[in-house]
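Only one chain is given next, in structure tokens, and it is the form predicted alone.
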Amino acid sequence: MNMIGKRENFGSQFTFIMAMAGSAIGLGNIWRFPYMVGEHGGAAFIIAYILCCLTIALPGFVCEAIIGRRARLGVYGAFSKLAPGTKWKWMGAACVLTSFIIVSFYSVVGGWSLDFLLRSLTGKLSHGNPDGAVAIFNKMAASPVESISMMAAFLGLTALIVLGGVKKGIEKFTKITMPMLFFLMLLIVVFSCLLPGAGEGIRYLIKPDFSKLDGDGWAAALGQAFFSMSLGMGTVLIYSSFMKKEDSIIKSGLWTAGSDTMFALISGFAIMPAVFSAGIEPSAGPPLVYETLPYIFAKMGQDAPILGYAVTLAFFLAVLTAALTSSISMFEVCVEHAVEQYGFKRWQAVLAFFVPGFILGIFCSLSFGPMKDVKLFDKTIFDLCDYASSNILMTLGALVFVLFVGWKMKKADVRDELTSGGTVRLGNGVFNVIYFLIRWIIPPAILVIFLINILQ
């Protein structure tokens, strides 16, 4: 059953870019990127990540956007419309599953952000002892009641924003919060780089050690590029389906990739100098940021109590909004599917995914407490969801999107979307290079990384 009414549009290309950047710029940059850098050799990983963003992730973004705007439907409906009577539509169903898994475990991390925001209101993060601040995360994450309640509250906020739709919910939220987040992160960079011992962290970020960058590191770099830019799970497709025909897909992709990469680097310089200053192991994993940031703010509070309190509060508010801008895009993939394919009212679709998402989120949350020793394939439930989605499902999804545009769609339709119906100038030479990359270069590159991921 396909229930399609008049489709909303983003108000302008700027608001589309802000919404897309909001989806891309989130905890994947602030939370995930720094600890991935720490696990895979510092600057060498950053170089691999930038190369993956520019050569593979950006064309992947373009392909997903082409499908979305061409079909102007959700992920399942888009493949059904552009390739009727084929099995391509099941890729749409796989995207819904991927988004559901990610938003479930992502809500755990979002819950940490909400918890730290509430703690910052009381001054516990900016007026405590720097060494004691490092232990705050472990105590919070190990408490089932606290971690689950924060996860549920974050997932509830996500559902509430998605319930408002594109213009009243997603667009209004991201247009205000994204510029604020950039400004606040730059303030943290300045303070972090001035901490005692921060120089070692800066050198870690700018002096590459390629001996530590193996096949797993390249696979992780591509997985991070896909995770950070929200590729392979349908969010780009969904947002592009609300994109005006005259807006440039290539320009939007460049702005999204550029802002996402810049913000990832800013996050690295905000976190890593403080990691070395605090004596925390760079490869500490998912808790890295939440162990480091309390240390930064406690040190700031010692030097300037009022400034420390204000920056701490503003920062965790920004982190929470960054987390929400990403989670709402993933939740929207699920909701759009239920509305279009099954005729659900929007509130019914939101509720239909909130409940199972909450249940899976409980198990992911308990992976840091009572169920930390429960493992599947030698990974906790949280780590398994993270690994399976970013390293396998999203990589496979991006490969399918690229193959669909390069080999299934008509070349004329691809050109029509890249030129926005002829309103955007794109020479034959430029188009042919892009089309050649989409058909012959990007798919083998993604496939090699995908095989490394599943064989490691």
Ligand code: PHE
The other form holds:
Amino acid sequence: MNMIGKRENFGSQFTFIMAMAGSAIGLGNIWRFPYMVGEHGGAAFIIAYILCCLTIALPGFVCEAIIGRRARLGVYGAFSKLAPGTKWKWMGAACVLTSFIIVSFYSVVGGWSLDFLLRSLTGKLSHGNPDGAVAIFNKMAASPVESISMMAAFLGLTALIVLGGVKKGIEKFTKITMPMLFFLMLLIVVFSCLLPGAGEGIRYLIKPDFSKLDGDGWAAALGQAFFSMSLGMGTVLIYSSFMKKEDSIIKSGLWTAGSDTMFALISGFAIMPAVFSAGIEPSAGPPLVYETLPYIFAKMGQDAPILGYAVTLAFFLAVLTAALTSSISMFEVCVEHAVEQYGFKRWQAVLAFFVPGFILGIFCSLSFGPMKDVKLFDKTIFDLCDYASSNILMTLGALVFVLFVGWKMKKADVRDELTSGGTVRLGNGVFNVIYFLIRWIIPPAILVIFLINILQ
Ligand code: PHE
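Given the form predicted alone above, produce the structure of the same protein in the form predicted in complex with the ligand.
Below: every chain and molecule of the assembly, starting with the one above.
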């Protein structure tokens, strides 16, 4: 899709959903979700997460999409067009800040995937010793040269794809790698659940212990729902600005939320049983998945060397592409803003965000090595970027989008978008319920969870 200049539409609703799923399904599902589950007590967090997705993130998606399709512009332009002369347009700058922070720390984790892909090429993961699996991650993360160069390579790839407009190529590639990732993950689920001691991990995922779910856990669940659905920072708005008028926003939201949540759950079941089998601490935080995967693949390689090799390689290739389709969607928010608002040429905009993104990325990389004891608000720089973007900035961003649709836009315009100009059937009663939720229920719900998190 060529985002800038000619605003062409997605060819069909299916293409829109594929692009949106490409943005939504990424490291958030494979890497972030399992470690969040591990940090916040297992099944109870999963229930909180699903509830947040259905009741808050999905309507949030609908609101962001309504603004994007109505205005057919980027964030800054959209608010300038729909609410001329007001301060709403500052949301554009807020979205850029959020996307920029996410791109930087996301590139660190994307870099880990790239590193693991290279390692799997030489068979180092599938032919390794399962008992020494955790050391592989620790060695990589602690080496500044290795982790920074991998982060830079991932960020560079993202920038090149956004610059070269080769998204079409990437999208074609994703049509193969996404289903591949899905089947490989299912295979890993089965393998993982059959490992010795996996039963405890399965129990951890299905037996909720609500005493472990505090305000922090709810805020993390909400933040994870926003992060995973790429919400609250302009990606959904920009993608929806290319959505055809006759396509259903609600249906697109349901598909995106459904596929995204399914991927997250599958990742949880792929990782957690192996975590318990390997005796890794579930609350190990961001390294969790990358400490566990070498264990899984080394075990697989012991039983079936060729299969282990092939699965490892295909898996990291798929993870890398899933990560790239997500990172380009956030980088696009930054680039689109600089082009639209400041008249930057595309290459200038890409460079303007690549350089500072790389610098922040260095600090995020070093948070797992030489700078692991440098803490602000009790968090490493990486953790702070992760926390500030999803638990604070995306949450507030989504709140602004919902408030705009509920209180600033005309009700008739909202109805027009939800019914796609009358082509999508939506009963009056259903519309009124959705509109009531958008005005009266969702904003206070977001606010309450946000405040509990901040004040506790
Ligand atoms: N949703 C993506 C993931 O799960 C991350 C992302 C966040 C992408 C924000 C775009 C915008 O990996």
